[in-house]
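What follows is a single chain, given as structure tokens, in the form predicted on its own.
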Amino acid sequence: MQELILLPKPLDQLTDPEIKRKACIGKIMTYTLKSLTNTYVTKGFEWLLPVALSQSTDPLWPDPGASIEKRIEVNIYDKLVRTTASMIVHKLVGCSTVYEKLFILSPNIRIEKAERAKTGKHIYEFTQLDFEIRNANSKDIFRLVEDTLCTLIKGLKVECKAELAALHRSDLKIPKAPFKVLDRTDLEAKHGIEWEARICREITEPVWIVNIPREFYDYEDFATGRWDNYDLFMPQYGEVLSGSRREFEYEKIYEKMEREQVRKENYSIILKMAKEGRLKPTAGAGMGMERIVGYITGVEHIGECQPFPRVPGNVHEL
């Protein structure tokens, strides 16, 4: 079925027809990023400007949604630094620091493997709305993402009415809050390891998927084994969402970089934070823009959400 999936061209090859539907895109993006960040300056989040090199950056590890196949790295100032794979750091020391509740419009550089290029929903150049909060739990954040995604397709529906018609999806739903929860462990035993695709295909609204073994910043009870981290699901469209309650205590910390052997001198200053005290329980989220605007448009590939596509193993000239 993914073999069908036609790929994005870049703006100069498009038609007329494709040059007018890309448009609609385009003007449901514009007021996608207008309604969300409106809602977090109004409920009092600090806009931070975005980082695009950082010596430390998300590991995106143990992560099994993961498929990188390189990382880009550079020298300057005679120091290594990475291209960012996402601001988590960032967040979590700016929200332990100075903002209490802080947004970015965050870039993304994941190089994916190259036959992700067919599944529709994998860019390896893309943008989050990362976002965090001082002393939240997961509660916190499923009530304001279910507020904001109400808000916004609400609003979606009267300002870009005539949009969603051209791209037929007049009858996009406005969701009903709060979003169901399905905890991964069940889902793993009713439909085993592709239990992602049986559920994008069963669902009929968004759900919040629960308890899934991550990075180290997401937050483990190691008495239980549970993840106090979540992921949100769209139908047909998957995962547009991921976050979690963090991790802030030194010895669990280091111990689970120790576990999962993941470089600890790329992320000493969380290390040194929370040997000090200095970092505070946070939770917080990263929503995928061009995924929530691909199943707002239902676009086969996410790629036509973006003006200069990023698909896997395509490079094009701009």
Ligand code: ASP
Contents of the next structure:
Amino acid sequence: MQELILLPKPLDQLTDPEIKRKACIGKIMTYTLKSLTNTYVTKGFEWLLPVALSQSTDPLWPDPGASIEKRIEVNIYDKLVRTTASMIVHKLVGCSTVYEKLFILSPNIRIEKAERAKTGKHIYEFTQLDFEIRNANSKDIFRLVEDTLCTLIKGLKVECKAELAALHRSDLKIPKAPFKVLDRTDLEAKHGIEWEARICREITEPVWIVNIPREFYDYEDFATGRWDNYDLFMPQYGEVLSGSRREFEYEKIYEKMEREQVRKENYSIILKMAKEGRLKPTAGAGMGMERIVGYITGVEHIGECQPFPRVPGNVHEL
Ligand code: ASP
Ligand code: MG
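I've shown you the form predicted on its own. Could you give me the structure of the form predicted in complex with aspartic acid?
Up next: the whole complex, starting with the chain shown before.
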């Protein structure tokens, strides 16, 4: 049974104590953005500006975690464009051409089913720190993310000590890297389909969950059926990041699109570049900013980490 949770309120409806609490979360969000972007810039990543409308966006399919109620498509200049579901396609093209290492604070619009309001983990617009590296593998991504996360939490404990105390989060632990790696198939064999909830309760350190069947762009070994992808789970919380090593070979991408009935016309640049050998092997991931700050602050609903909450099923004036 899902517990009842309080939904985040719009700014104009907050009481004085709620305004103070919201301000603490705002400070922690600011520090988080500063620390994470600083780590990526320092490590030589290019910071790309986001786009909100494109012909091509993340299919979000097939993904066992997706629950999309509506896809937003609109005509501009006689062309059909979609609101950004994720900038995965832009990352693959950008990383294969100009930007060897890139990151974006990317808008992600995913109109989740209204019933997901009560999970506390879903919002219909969120911001993802999305990054991609040419010629990288999963291990490279693990070490990078572990480093950014440990640096962030270490810094927060000093720079946002008062805010963490006000939110009763002084006990926030600096994680111990490297994080453990668990295979989804083992978890399923052990815990059945409830593995996600079980693992969140059991772990005391962040863990990598690998080998999850999902979209065509994640790398799948056709010989073994193993996926070279990963989610990062935080203890007593859940997933805050997902990513993969990428497919870059034309035949594989084509076959997966056929298999999954993905509309090839929406991915013609990916297909063309792959055919011409211009799509490079890359790896990357995206970290949900409201999710990671939700973990840090211990809020009931990640919409509390947004100034203007985007709770599924709840539309306000702002
Ligand atoms: N941006 C991707 C997503 O939202 C994550 C990734 O890099 O694979 O699924
Ligand atoms: Mg994905």
